[in-house]
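Quick heads-up: it's one chain on its own, the form predicted alone, in structure tokens.
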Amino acid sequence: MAILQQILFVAALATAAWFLIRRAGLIRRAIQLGKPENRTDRPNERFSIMLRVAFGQKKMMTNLTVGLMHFVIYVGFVIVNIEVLEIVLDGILGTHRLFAPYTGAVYPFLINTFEILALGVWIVCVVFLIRRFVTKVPRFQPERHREMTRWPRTDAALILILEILLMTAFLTWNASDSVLREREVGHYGELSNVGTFVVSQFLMPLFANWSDAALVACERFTWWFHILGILFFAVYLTYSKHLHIVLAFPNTYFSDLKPKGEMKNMADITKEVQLALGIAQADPNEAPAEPGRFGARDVRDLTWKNLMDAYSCTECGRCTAACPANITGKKLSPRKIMMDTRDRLEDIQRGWQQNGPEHDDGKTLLGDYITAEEINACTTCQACVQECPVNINPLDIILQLRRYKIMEEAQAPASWNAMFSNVENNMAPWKFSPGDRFNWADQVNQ
């Protein structure tokens, strides 16, 4: 029977292995599309940032209640998920509790952190399915937010339930292990001398009129149903808004660090704007640029870091809350442009594997999924950027696809091309000559 759970055991482990490591190949060829972007300077900035933001969860804590409910999952998910090691040697060796017989007080100091961490997370989790469902925070509903779909709100009640029975699978398996050992039931009997622990303590008397049968299949049963329910959790992992949980590091690693409001220019232009005034020399070894595409009209026209962004996205919403656009009722979401980027992405991935690698479904990220009305209410004023807790940056997205639409497709509202023209002519976004500029002075001064 040992050797048939091992068997299985290393079976389940093979095959979410391989879930994981192909989907993350395709997430990484998905990144992969966009165009280069150096981010490798001033590599301590960037690791003093990526400690700050996604390890120390600074930008969560502006809600500070919040923040921390977050910072319990946070760190209690990882942390408990340390005795995975554990199970999973258990599990390929056939034995049971492998590190208690060498840890002396370690070991029971280590599972009661661990039994503690499990209850707040299981504790913090009921909280915010209880915000989401019952006091319905305004930023998840679909009727304040169209991107709020069926799949998003069904995705995070999925994680919170999941973690939830993980959690209370740990400390019902604990308590069941703890009976057993008490008992000294088999092999279970020799490690009597590890004792209870801080929480499962309180469930071990819902045990106590149960045959010893029905305890090992108890604990049988949760064993398999935390470890299996993790690797799912893992695979599930890559194909959720979760993913963040992994990519909330690189991607604040990678953050930007020019001042707030530096918009990009394209280096192409810019160097023939430099020659036609005569700010550079042109180098007469140097073969002329390839006329690019002004701006970006699908995924491949963005960067890499775009498209990291839109797998790092949370969902969060805290974008879309400060958005001063959305608030006036126009219909720009930051989130939902991340969302759409992301759709774009694994749609892309969808053709990948059903028609091969050089398929192409004819969509594009502007036109098919993001609007020109959503992408010309932006004021650009980076509150979406400000806010969000992993350093997302949808205004650069926004930006590249209005620079298509305007100078690609000339598609500008006509109060925007009356502000250009005026620019062109009166160096100034309003319709006076240079000459004018002052004439508001006099009138003060009589």
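What we label the rigid core is the largest C-alpha set whose atoms superpose within 1.5 Å from one form to the other. Positions refer to the first chain, counted from 1. All values derive from a computational prediction rather than experimental measurement. Compared with the form predicted in complex with the partner chain:
Arg22 shows a C-alpha shift below 2 Å between the two forms [criterion: core-superposed Cα displacement of 2 Å].
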Contents of the next structure:
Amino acid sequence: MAILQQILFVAALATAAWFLIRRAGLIRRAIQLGKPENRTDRPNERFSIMLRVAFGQKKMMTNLTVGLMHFVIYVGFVIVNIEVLEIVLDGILGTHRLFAPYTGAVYPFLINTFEILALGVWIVCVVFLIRRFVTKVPRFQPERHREMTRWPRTDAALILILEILLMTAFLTWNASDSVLREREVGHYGELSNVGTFVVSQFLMPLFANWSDAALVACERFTWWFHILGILFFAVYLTYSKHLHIVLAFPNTYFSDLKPKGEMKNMADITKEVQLALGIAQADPNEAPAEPGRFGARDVRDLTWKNLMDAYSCTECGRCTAACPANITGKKLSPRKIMMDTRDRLEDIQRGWQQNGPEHDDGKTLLGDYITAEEINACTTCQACVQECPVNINPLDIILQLRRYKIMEEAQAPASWNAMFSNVENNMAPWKFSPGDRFNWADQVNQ
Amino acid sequence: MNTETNYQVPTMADLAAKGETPEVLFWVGCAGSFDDRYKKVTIAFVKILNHVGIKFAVLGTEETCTGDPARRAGNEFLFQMQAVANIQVMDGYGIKKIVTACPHCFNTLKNEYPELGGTYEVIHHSQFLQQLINEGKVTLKGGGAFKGRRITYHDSCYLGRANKVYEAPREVLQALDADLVEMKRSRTKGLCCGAGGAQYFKEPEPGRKDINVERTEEALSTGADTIAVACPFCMTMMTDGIKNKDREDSVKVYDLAELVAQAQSL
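Just the form predicted alone so far, so send over the form predicted in complex with the partner chain.
Okay, now the whole complex, with that chain kicking things off.
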């Protein structure tokens, strides 16, 4: 029986690892579709940002209550998973609480810590479900945000419910195990130094009338449910918004270190401008440059960091809740920009898997996913960039899409075209004579 | 009021002809040059510069749009044409330091011109005014015209989030001894007036409400009778918002430089 469980366990572990590696590879390939951009300079500064923003969750703390609740889940989930190490080893080796005999009094201390955290995670997940579905925090509501219908909504509920189930299984497992230990049933009685645990002791009375056989079944079921749940969760992550728990770290490390107000320069245009103004001479030996695309029409025109941003987004909607365009009812939602970018990447991946790596579905990010009306509503106010707890930059994508719309398709709102022509001919965005520019000085002494 | 009427506005060309260089170039910007309302801010700032005796100059008719609205709208070609031409002019005069009353010009000159070869020390007039106050060059006596007046400050995005200038404008207002009240959304959470990203130069996309009205309502809810701004586009948007709410008789929108000039009776 024990060996059968071991075989099943190793098989489960291997299956999860196979799915995980495959998905990680696909996501990596998807991110690499983006154009190169150097984000490895100033490593100390980057590391410090990662420590503060990802590890320390600095930006989550602007709303302290929610920030602390999120912190409980984060710390709880990370630390409870240390216990997973023992569980995995037990599973492979067919042992039971492998570390207990070697760690003495530290063992119950550790398990008690895990239990308190597990209870914390459990409570916060319930509160988060209530916030989302009962008290209806506005930024999550599909009535107000069209990107929050169907899958994103289900995804959020699934994550919270799954975490509640995992924590419930962990605590129930400890409780049933403690009862078995007290009753000294079989090998359970051998760990005399472990005792009962701080949270699960309150669940033990539930099992008072259970038979030994039923208790063993419960102990085994909850043990298996917990670990299989974790393995499932690990694979599920890669399809879910919840991937932020992994990508938050690299995504903050590769943050944009420039001042927020600085737009990326287009070096190929600088070259042409300098030629046009006679500042630089064309190098006759240089091969004519491949005519690239100005701005971005699809994910391949964005940078890899834009694409990593998309996979790091957990759809919390802080960006959209701060967006002046969205607040006043325009179609633009920075969260939707990120979700559309990820959806586009996922659709491309699906195409690869179904029709081979050269498959082109003929769709584009701008047009099939994001409309001109959305990007034209942006005031470039940086609120979305400021708000993102994992330093995602939706504005950078919006501006690259605008560049495509203007420079490749020449499709600007008519009044923008007028503004362009004024800047070009009158040296100001309005149709004033450049010669009148200094007339204000006549009024200084009036 | 001051009867002195000999304020000077030297141009770079004037000074260059005399073989002189100014301490600082005052970059007026298109709104500061052409917009009737913001010209008053330009004039107020020029009066302050004269008053403290700083050697400054303007480019006059040699100044052209920095290219910011073109770049934000997506027209990188036009932006770079403007930028490179402006850099040529400024480098021709050997300009090192620039002050401007427009956060958009400020951001572009400071952050975006270096990549195209134009590197200058660029400060916004709010920072400049703060320095003058800190150095005692501008003294704003307490108990003056602003004592007890409620002022709320509207953060410009290109000053605040884009360049982390949050405190300088507030310190200037505090020096006025006014009652500075904050809007619910301020500093990093400040709500845009609706003009940025070249929105100023087109009609808003369809929606429930105009952004400037949303922001003006918030400003009015503080009970302030003065909305202080530090950006020509915020100025227009907030002024239009006040008109939209029929409050133009009781609530005024002023730029920091105007308030400082008023406090000094310039």
